[in-house]
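A single chain comes next, written as structure tokens; it is the form predicted alone.
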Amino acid sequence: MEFRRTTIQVENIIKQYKQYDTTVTAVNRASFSAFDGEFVAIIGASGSGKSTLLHICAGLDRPNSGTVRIRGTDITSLSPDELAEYRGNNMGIVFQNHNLIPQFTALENILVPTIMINKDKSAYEENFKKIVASLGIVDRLHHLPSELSGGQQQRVAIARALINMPLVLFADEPTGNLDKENADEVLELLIKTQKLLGQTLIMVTHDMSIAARADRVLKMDDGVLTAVNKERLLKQI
């Protein structure tokens, strides 16, 4: 039997918000794990809690209770400074909105995560060449975001998320703001690059055709996370 190493282990995550006099449970005891190189899709309706869960897993938000372990490190117990350093070294994040710095060139945007953790150029140079080649943006590196198409901007965002060779790549509706042609192209490149570099990919999406490409599918419904039968999902598309 093939041994698969666990990259991320999420246990009993609860996230609640106060809304006037009411307590809203956005995530209700969510648990799952993902292995090295695995692509896990999290689907669900708008407001189901899937993005909140993803942000907690990526260290962008704190749960009320529960743990998120990445290669055994409980990121929910780290201080803000420790978490920022750990996230920079071990996690990459791609958002629906590209979140590029408008005054920076594509190249400068991609290299921001290396500057944040003072990474030496020799440590990422080969990875950089591999990423920009696979994403097809070698000739766009000295352009500003305003000079790039939406698809090209998202490719730059993916390169930025992958530059530090993270253990896990989180993607929150990464093709949500693109037309179908660009969305299909960016998705293909994202999956291709993730497989090339061996990252674990956790993606939130409402698109069933994207979820069908995943190794495993989870569904968020009113804060509750459950496994989805992929064969049944394929029949619904």
Given for the second form:
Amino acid sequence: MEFRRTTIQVENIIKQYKQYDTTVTAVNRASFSAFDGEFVAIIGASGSGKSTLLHICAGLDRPNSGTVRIRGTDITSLSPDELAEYRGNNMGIVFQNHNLIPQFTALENILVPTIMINKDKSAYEENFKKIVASLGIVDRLHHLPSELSGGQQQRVAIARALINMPLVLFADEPTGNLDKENADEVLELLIKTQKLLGQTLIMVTHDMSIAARADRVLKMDDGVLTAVNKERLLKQI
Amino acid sequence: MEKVIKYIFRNLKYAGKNVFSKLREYLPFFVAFFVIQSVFLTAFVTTATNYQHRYEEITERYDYDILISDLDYNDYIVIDEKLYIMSYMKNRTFESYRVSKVTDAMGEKWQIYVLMRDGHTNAEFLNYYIYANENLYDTSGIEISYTPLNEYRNDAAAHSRTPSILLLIALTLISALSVLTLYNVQVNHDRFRYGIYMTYGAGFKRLISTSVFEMMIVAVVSLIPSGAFVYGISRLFYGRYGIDVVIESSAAFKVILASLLVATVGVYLPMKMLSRKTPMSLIIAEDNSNLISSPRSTRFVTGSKFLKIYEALGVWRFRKYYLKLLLSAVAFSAIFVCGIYLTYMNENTSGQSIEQLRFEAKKEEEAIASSDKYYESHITDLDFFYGSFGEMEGVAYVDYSANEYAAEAGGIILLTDKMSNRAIGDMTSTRNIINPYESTTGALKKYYDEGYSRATYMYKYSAYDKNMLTNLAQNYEIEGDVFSVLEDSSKVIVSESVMNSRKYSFDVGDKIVLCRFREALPETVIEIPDPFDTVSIVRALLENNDYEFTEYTVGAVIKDMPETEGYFTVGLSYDTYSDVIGQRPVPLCASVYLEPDVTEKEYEDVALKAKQIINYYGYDFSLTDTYGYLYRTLEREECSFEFGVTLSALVLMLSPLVWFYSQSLFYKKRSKEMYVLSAYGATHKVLRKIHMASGYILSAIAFVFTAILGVIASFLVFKLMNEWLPMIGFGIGTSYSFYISPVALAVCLLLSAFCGFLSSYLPYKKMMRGQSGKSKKQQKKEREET
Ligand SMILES: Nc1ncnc2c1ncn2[C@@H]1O[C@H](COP(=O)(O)OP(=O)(O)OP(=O)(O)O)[C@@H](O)[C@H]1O
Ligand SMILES: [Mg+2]
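Complement to the form predicted alone: the form predicted in complex with the partner chain:
Now the full complex is given, and it begins with the chain already shown.
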């Protein structure tokens, strides 16, 4: 077996939401790791804590305890500024509900990450053209998010996540709003980019056929993360 | 270096694009910076203009710094109209001098007018002068006086070209507060966007640099209208006196610098707080949910009261937001009230007739002999002095009352609580006085039991004759009859002001007790704990000395006697004065007070007359021009009152700005709630009622808030001006009374109530327009067509 570097290593993540007298444990002692160029799918019932875990891995939220290491850097111990810079340079995020900035056009939304890390136009132009073309949103670039369909919005969100060619891509149901045909196309793009860049792809999905294409599948059950035997999963389908 | 310029240029371009493409969103900041810069520019322009105006006026009247007069031949300082010292002085401290000879009844006298050279002190000149003229070691026979030109030259702080540092700090704080408030509103509104920025790598530096550059663009653009505005009002105010407005070229630069500072401070805090949050917590706050305060309980309301309770519940749930809004919007109202208060403070001290143009005809110290006879002859002189001026145009009155400080005469006054309830300090309760000596305790105790629980020596005795009493009656606001002191030796006149503000409250018929020092009690050593602790001093004096107590009745109260020192006046007839002090009154000087509207011609006539009289009497009098006419004119022409009111009004404008800006963004996010309500059947009428309800609630709360904050802020300013600033050495010597302009407060109350309601109600109007997608006019047109 060839030697592979660990990209992300998650240990004992706990995330609780306290409200008055009730405490919701969204993530309960989750641990996993992923290697360079690996595609890991996370499945699980609605409300089981998948999004929460993903946000913590991407450094968008702080866990109550546990560590997230990316290429050996413990991102939970970084200062907010260092963390932001780290995210900008190394990570791409596709949110479950897109989170496009409503007052910006699709193009501006896609370019936000380049502005945030002061990337020159020459550095992203080629990549931009490729992504936009393969996502089929070339003729929608000057529309506001509110003027786009749910699927189009989702594709803009994916373009935004890929524009800086990140080391790790976190995607929360990136094909949730798409029909089968489009979903397949987007998935192909994601996997192609992933292979091309040697990227690590962590994807939350409800779609078993997508999960089946992953290198590894993890299952979230009421905050508890477990590994799933892919062979058995394939048989289930 | 090149990199830095490139960075700045790129950011400016980016920020400029951002600002100009969304002008409406940045409008509140334009207005805020317009106000801020107008305030700063006014400070710079008025100080420069006042400086220039003062300089011109003073140099027009005076071309010398020092006047050495009453030199006689024996002083040997002038030979052939040349200064004797000339030959001794290698490096001259003066620019030029002029010698003039005055001939009067007493013989020949010389006067020397000296113009100082820049950078040299008066002391330098005088030391040299006196050193070089051995005969002048005894300077008692000569009079040295300094002109306003000299004062102007030496008092850099008072006549500075730049505004006082204290003022600039205050303005910076207010400005930073306004930018901070508005920026906080904006940042709260745009949390989601910042959350996305942070997701994709924006740290604090990135966030703040973008904002600061944006604010810079806003500041530079708004400098044009604010410059025009300030130039306009300055022309308007100064124009009435024909004064040219001075705008120093550096002012714009300084204002930009101040704007940059203000923008950085105002943007720094909200951004710093924002960057501490996790991106997720910002992203989920796309609606108003981040403004909801916990704990929240779920209530079901139905029935006719539903709407009101629905909205009241809403206001309660958003209480954090509303509290912030109220505090920040009302803060500017409070600053306005304070601004008006400060304006009046300045008006009071400069406008009152404390420093009326005044000639003091001083008797030389040695000429005053204690023998009654000698003294009597001089009183006649004063009578003559009085008679010479009495009928002149422009003269209000002549004052030659004899004064004696109670402390020097060994006097203490006992008052009741009622009389001293305005007093701050300098008073003591006799309640705690324990005296080992029966006799004193007995007398003191008796008066204490009768209600005289206060004692002070911070007053002075004044002796008044008939002429002087007529003056009082004609020139002051008097309660009672001042002439009663002539008829009844148990009557006195009292004044209520101390340090230029009313601190005592007397009524005609009140009784007071004057304590007259008899002798120190045997075997006692007076230990005064702290020389500045007047309370303990009074107590120590009363404990350790033997006093004679005499009760007097207040015959008249002077309500508005100007008094720059910490002493109020107890006025007595000549006979009573002699009785209390143990000595006949000795007037040391006479002052000629002029009418407030005296013309320059009248002023000069009076001055000439005074000089003639002085020359006639020769030795006994000298003349001091307090330059009151000049100063009063200059002060009036500084238009500080007009500028004070204008600037305060400008700051008040920030209050509605915060109201409407904050509320419009708040309701933008609440519009979803309204649409959902209407989707489930709420009619326009219902939605309107909801908005109205919150308008009423807010309006009422704002009213109360404004009243409370206005009073608190004014009180803080009062404390600051009266106590805290003097403690660190600013503005000592004037004391102010607490005051709130009822008009200013009423304006604020109305404005708050008005803004509270409208800022809640207008979003409804806007929503209706948005919903139909057509303006009212269009709707009307369509209705007419069908
Ligand atoms: N900000 C929050 N405050 C309180 N509770 C929260 C918050 N965010 C999530 N939760 C709770 O945490 C749990 C996990 O939520 P999460 O969004 O991670 O689920 P999910 O697995 O992504 O579900 P879905 O498949 O529906 O997207 C849920 O029970 C949710 O109610
Ligand atoms: Mg989810």
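Please read all numbers here as calculations on a predicted model, not as lab measurements. Numbering follows the first chain given and starts at 1. Between two forms, the rigid core is defined as the largest C-alpha subset superposing within 1.5 Å.
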Core-aligned CA displacement of Met165 at least 2 Å between these two forms: yes
Once everything's superposed on the core, is Leu83 shifted 2 Å or more at the Cα between these two forms? no
